[in-house]
Structures are given as C-alpha cells and as structure tokens.
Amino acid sequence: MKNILFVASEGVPFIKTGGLADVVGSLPKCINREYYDVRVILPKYMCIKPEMKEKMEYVTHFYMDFHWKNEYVGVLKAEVDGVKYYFIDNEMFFGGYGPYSNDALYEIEKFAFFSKAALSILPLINFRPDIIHCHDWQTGLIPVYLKERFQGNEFFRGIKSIMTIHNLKFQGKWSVKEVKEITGLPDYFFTSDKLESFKDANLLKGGIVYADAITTVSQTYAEEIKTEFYGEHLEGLLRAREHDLRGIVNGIDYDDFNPEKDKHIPFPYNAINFRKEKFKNKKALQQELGLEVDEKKMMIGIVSRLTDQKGFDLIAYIMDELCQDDVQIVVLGTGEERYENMFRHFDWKYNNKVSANIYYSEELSHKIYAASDAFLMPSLFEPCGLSQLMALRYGTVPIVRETGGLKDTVEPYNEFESKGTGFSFLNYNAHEMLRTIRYAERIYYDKKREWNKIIDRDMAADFSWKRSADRYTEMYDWLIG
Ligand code: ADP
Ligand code: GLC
C-alpha cells in the first residue's frame, strides 16, 4: 500500500470558492483504493457549514512552535465517501467569515501555519505519507519545511512532494524580512534560486523549487507558464524545471454533475432523451428569474468568479450588442465590484433578457448548466477550467477562447466534418468574441439538428477522473520508485 497526502486549503464538500476544491474533493475517491491510502488534510475553518463540522470528530491537540510563539494546534477528523480526511483548528488563523481575506500578509502567516501543522500533525495520526501532493501556494512551504527542519526527524526522511499549480497567479508574496520571521527559516532560503523573486519572498516558488515533481492542470498551461505571457514572472524556473513539469488535465466528479440524477434540476435528462427534456428545465428558469418564458430562445450561461482571468472585460465590452441579439443571458457569480455591477446594470437595462445573479449558490449552478443552451468562458488564461466540463456533462455548449485547458477540453466545431463539441476563438479580442458567439447563434437558430449533434457529442465526451487519475498514480509510482 502507497500512502499519499493531500493537503489543500479548500475541498468540497467542506469548502469551497473555486475550482481547486472540486478537485481537491474528488480526484482522491478515484485513486484506485487498493493500492493507494489516500487521505487529505486542510485548514477546520469556523465557516465550514454546521452539517459538516457535525462530521468531524476530536482527535487530539497539541502546542506548536510558530512565529515566536506557541500555538494552539487542534486536529480532527471525518470520513466522507471513503475518503479520510483531517483538519487543522486553530480559531485565531481559522475564524474568518471565508476562508480567505485580503489581508495578504494575514494570509501568509495563516497558511505558513497550516503548512507547518500539516506536516507537524502526521507522525500523530500516524500516517507516515510516501508522497505529500501540495495544492497552490497555499501548501507552498511544506516542500521546503520537509528538506529543511523535518529532515531532522526520522520519521520525515525520504518522503516525497509534488506541488500542483491551479493558477500561476497567486502566488503567497511578501517582503524578505517578515516572511523570515513567520516561517522561522534561515537567510539561506531566502536568495534567488530559492524563495526569493524580485525582492520578495515568495511562498509558491519555494514549493516549485523544492518540491520533487511539479504538476499543472491541463498540458496546454504547462506549456503557457513557461512563456513570459503566462508565466508570472517564474517562466525562468518553470523552464529551468521542465523535465519534472507535467500537465494532467482536470476531471469532474460524474456523480455529483450528472443531469440524470442531479437533485438540484426539475427536470432530469440523459444523452438520449436531451431532445424532449432538457429545455423544460430552460422555461423553469426562464419563469424563475423572471426572464421572457420561451423554449425557444437561446440561453446563454456564465459561472465563474467575476475577475479579469475569466474574460469578463471582453463581455462588457460587447454586452450591449450581444443584447440586440435574440438571446438570453443568465450569470450566476461574485467577485470584483466592478464587474458586479456591469452584470447588475445591463440586468436592469435589458430585464426579460439578462438575468444578474451576483451570489454564491450550488443550486442555481446546476440549473444553470442544465437549462443554458450555451455556456460561455472567453478566459484571458485558463490552467484548467472545470465550469465548461461541467457545461459538457449537461448538453451546453461551451463558447471558450482558445488558452490552457478550455483549449484542450473544447473541440472547436466544424460544420463540414460535423465535429466538435463547441465553439472558440483565440485572441484575446471582444469582436472576435462576439463573431464567435453569433455563429454560435446561427447554428443554434438555423441548424438545429446540427447543433443536436454536437450537444451529442459533448454528452458522449468523458472527463471523468479515471484517465486523469490514472496519470497521477503514474507520477507517483514513478516518484515513490
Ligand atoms: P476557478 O477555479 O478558476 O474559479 P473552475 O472553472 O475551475 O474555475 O471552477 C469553478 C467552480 O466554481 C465550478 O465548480 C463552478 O461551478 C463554481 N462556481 C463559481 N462561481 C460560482 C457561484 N457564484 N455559485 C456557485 N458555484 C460557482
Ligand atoms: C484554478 C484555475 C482553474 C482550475 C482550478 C482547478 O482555480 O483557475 O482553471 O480548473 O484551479 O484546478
């Protein structure tokens, strides 16, 4: 038996703001269990919903050496689908109304703690880990902990790491001086072929460099980080590291987003009776948000965390004409305040057409990604993207710009070979956009029974985790040799 952690600052079903929960909540259900032990530790933070605190249970506590002072370290645990999971508690780091605030020297202090307390929790639990897969900066220390202090300990020595990035952009960056004195470690890790970058310290490069194999979310991204546009400023040492960089491409959990069975829509459906079903769940909401009620009319859905990386300065850009256009556009998202308010304004301005939904909400995006006729992602960069797998699993075709993982997941429809399963463009141009939708539309209007079959086709694409799964078991048989 192989013994792998994953430690991660969100997963559903405990929490979740994005992507990286998806997968931190359902890639470990399938690795394949009879080989694999492998089980997830992340941060017990006081806003995790009552019904999953109830699932936790005490294990044990302890007093921790941290930033010159000795911190309370709580760990529980619970066991969902399998799947064993431990949590930090520690209600000082912990205690927020989410688990992120934009304090981002708060926010490195915080997970420098969760970092150390992962690692500092196992010989505890006594789970002696052969590989610790690290999630996004957040975890970024524990590559560089585990060669460093850790090494000390017996118990420690040998155990590999792999760091994942979900998204180059964030990286845990703060000057030289007080991340030293947070993380306790030496001058030594603090030059520029460690921690360092561009005088600062940062948190995710340490686990770039320290780590024993790196791993991004699809292949296409790992080649885009090592590119000055997509890189973040650590193009260099993504280049330098490229023979230990791989891309394994996302899946989504087939259970919990299947149209067949989804609590979530009135209205469930399959790849064969999409014809007759699918649209009944499109007048549902249509009555629901108060949008005109005609099966007819194309609907197009946004999900998505309302920031530049997803594309939504190209959508303002052209949402006054797209709304001249006979289609109905539903968004269900938060995020910055700007483009909150663009959503809220044309809402207001073309009110049977355009539906804002500026919360957070699992059962408006269900029903969102069963009644949309298409689902629209003009990403500026994308590492994976799971909301157009998601778009795939219902029937709805994704609309996507050509980068990271939408490029990889989406293919491009071509009306003479009938193939494809969506529709793209690939500069970062709004009329390029906007063209690329209303051919969309033209297909849609005008070819039904070829827009059908590609809403046959993606129905029939599979981005389950077994493929995807596989290749990480690969990387850590290779790993643990
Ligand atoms: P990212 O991780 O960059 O935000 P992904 O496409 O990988 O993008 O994943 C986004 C996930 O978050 C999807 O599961 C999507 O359905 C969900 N999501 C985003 N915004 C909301 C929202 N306002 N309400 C419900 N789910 C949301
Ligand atoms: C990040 C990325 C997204 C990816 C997700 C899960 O949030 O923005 O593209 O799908 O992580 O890997």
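Residue numbers count along the first chain shown, from 1. Quantities reported herein were computed from a predicted structural model and do not represent experimental measurements. What changes on going to the form predicted alone:
Comparing the chain between these two forms, the hinge between the two rigid parts falls at 250, out of 413, 250, 115, 371.
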Contents of the next structure:
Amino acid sequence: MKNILFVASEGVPFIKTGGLADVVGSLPKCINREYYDVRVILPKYMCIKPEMKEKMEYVTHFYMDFHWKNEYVGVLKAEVDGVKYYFIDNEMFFGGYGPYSNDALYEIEKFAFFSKAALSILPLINFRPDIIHCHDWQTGLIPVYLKERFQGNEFFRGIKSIMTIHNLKFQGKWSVKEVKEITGLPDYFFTSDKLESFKDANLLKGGIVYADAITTVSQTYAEEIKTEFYGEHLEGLLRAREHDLRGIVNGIDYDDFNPEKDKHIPFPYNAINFRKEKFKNKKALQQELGLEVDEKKMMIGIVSRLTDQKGFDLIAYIMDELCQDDVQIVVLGTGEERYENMFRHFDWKYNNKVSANIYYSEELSHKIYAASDAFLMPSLFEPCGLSQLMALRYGTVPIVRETGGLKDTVEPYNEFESKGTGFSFLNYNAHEMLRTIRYAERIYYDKKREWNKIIDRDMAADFSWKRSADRYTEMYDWLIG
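Starting from the form predicted together with adenosine-5'-diphosphate above, please write out the structure of the form predicted alone.
Partners and other molecules have been left off, which leaves just the chain.
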C-alpha cells in the first residue's frame, strides 16, 4: 500500500472558489484504493458550511513555533466518500468570511503557517506519506520545508513531493525580507536559483525548484508555460525542469454532469435519444429567458467568468456582426464591469436574440449546457478548462481557441474525413473567431447529419476523473520507483 497526501487551500465538498477545489475533491476518490491510501489536508475555514463542520471530529492540538510566536494548531478529521480529510484549525488565520482575502502579505503568512502545520501534524495523525501532492502557490513552501528543517527528522526522510500548477498567474510573491522573517528560512534559500525572483520572494517558485516532480493541468499548457508569453517570468526555470514536468488533463464528475440523470434540466436525454429529446431543453430555455421560441434556431451558450483571460474582448469586437446571423446567444456569469455591461447592452439591443444573465446559478448553467447547440470559449489562455468538458458531455459542440486544455480536449472538425468533436481557431483574433463560428453555423444549418455525428463523438468522449486518476497513478509509481 502506498500513501499519498494531498495538501491544498480548498477542496470539494468543504470549500470551493474554483476548479482547484474540484480536482482536490474528485481525484482522491478515483485513485485505486487497493494500492493507494490517499488522504487530504485542508484549512478549517470559519466560512465552511455548518453541515460540513458537523462531520468533523477533534483529533488533537499543539503549539508550533511560527513567525517568532507559538501558534495554536488544532487538528480535526472527517471522512467523505471513503476519503479521510484532516483540517488545520487556527482562528487567527482561517477565521475570515471567505477562504481568501485581498491582503497579499497576510495570505503569504497564512499559507506559510498552513504549509508548516500540514507537515508538523503527520507524526501525530500517524500517517507517513510516500508522496505529498501540493497544489498551487499556497502549498509551495511544503517541498522547501521538506528539504530544510524537516530533513533532520527520520520520519520525514525520503518523502517525495509533487507540485501541481493549476494557474501559473498566481505565485505568492512578496519582499524577501518579510518572507524570510515569516518562514524562518535562512538566507541560503533566497537566491535567484531558489525562492528569489525579480527581487521578491516567490512561494510557487520555491515549490517548483524543490519538488521532485511538477505537473500542470493539460499537456499543451505544460508546453506553453515554457515560453515567454505564458511563462509569467518562470519560463526559464520550467525549461530547466522540463524532464520533471508533465501535463495531465483534469476530469469532470460524470455523476454530477450527466444529461440522463440531471435534476436541473427539464428533459433528460442520452447519446442514443438526443436527436428526439435535446431540443426540448432548448425550447424550454427560450421560453424561460424570453427568446424567440424556435427549435431550429442555433443557440450558442457561454457560461464563464467575464474576464479578459476568457477572450471577451474578441466577443465584444464582433458581437454586432454575430447578431446579424440566425443565432441566439445565452450568457451566464459575472466578472469585469465592462463585459457585464457589454452583454446587458446587447441583450437590450437584440432582445429576442441575446439573453444576458449577469449572476451565477448552478441550475441555469446546467440548463444552458443541455439546451445550447454550441458552446463558445475563445480563451486567451486556459490551463485546462472544465466548461468545454461539460459541453462535450451534454452533446453541445464546443467552439474554442487552440490553447492549453482546450487544444488537448477538443478535436477540430474535419468535414472531409468526418472527424472531430468541435470547432477551433488558432490566432487570438476576433474575425478568425467569427469565421469559425460561421463555419459551425453552416454545418449546423446545411449538414444536419454531420452535426449530429459530431454530437455522437462528443457524447462518446471520456473526460471522467477515472481517466485522469490513471495518469496520476502512473506518475506516483514512477516517483516512488
């Protein structure tokens, strides 16, 4: 039996702000329990829902030397879906209204404490991992601490670490002087080949330097981050460590996202009967949102954070032109004010064609995946992306830009060989995107049988967590030897 420990700042079903929580919540459940004992350590945030806190039971507590003080470390545990979770309790660090704050220095202190505490509790819970799997900058100090103060303790010797980068943009940076004081690490660690980066200390960089293996959330993103455009000033380091770097695409929960059993949609359907059933969801949504009710009209869905990263400047540029076509556009999400207002404007201008829903609703998101014919995702960069995987699962044809996980999961349609699962364009260019949307429209309206064959391939694709788990276990075996 091999022991694997996940350490992260969030995880479903306890706390979630983004895709990281889905990975931490879903992956341990899918790893073969005959060979691996996978456990998870999370912070015990005050803002965790009461019904989830009720599942936790007290294990122990102690005081840990941290930042010139003795800090309280409480340890709790819970079990969900057969996975053991441990929680680190300290109200000063984890007592806010949300898991994160806007105070960068406080966040660094909080997660430095969390990283040191996560290692310190292991002998007390009697769990010695073969591998500690760290997620994002919040746990970047774990591989560093493991090679530093914990090396003197026999218990920790030989434990391997993996650093998974979910989004390279967020790195945990602050001045060397203050980070040195908080972490208690000696000067030796704050040089340009270790934690120092452009005169600042960088926690993610520390994790990348000291981890035994590095992963990110798609093969293409693993290549992209070695270049200047995507590398966020760490491309040189990632090139130096490219033999230890691999990309593994995230999955989605095939029970949560299942058009045959989805409680949120009015007309369930599957890969066999979608030709007769899927369009009923479209008519129901058209009616609900006040769009022209017409099952033959092509509906394009967008469920997203409304930010630059997601390509909304391209959409803003061609929206008037696109609305001249025989299409309907349904948008759900919140984000930057200019994009929220842009969609509100087009909803007002083309009322029977555009529906802007500037809020977030789990139920409406499922209805959009089920009702739409196509799903638009023209991201500037996309480490993995989950929305295109959900669209494929619901037989909603993705239209994407060829970047990161979008390139790895959506095969471009080839009408001569009748292959492919979606439509894609290469350059970050509004009219190249518009041409691709119009090509998709042409296939939808003029070659309906071909369109339905694309849906057949979409619904047969496998992007379940089981598939990702197999790739991770390969890596674990390679690392443990």
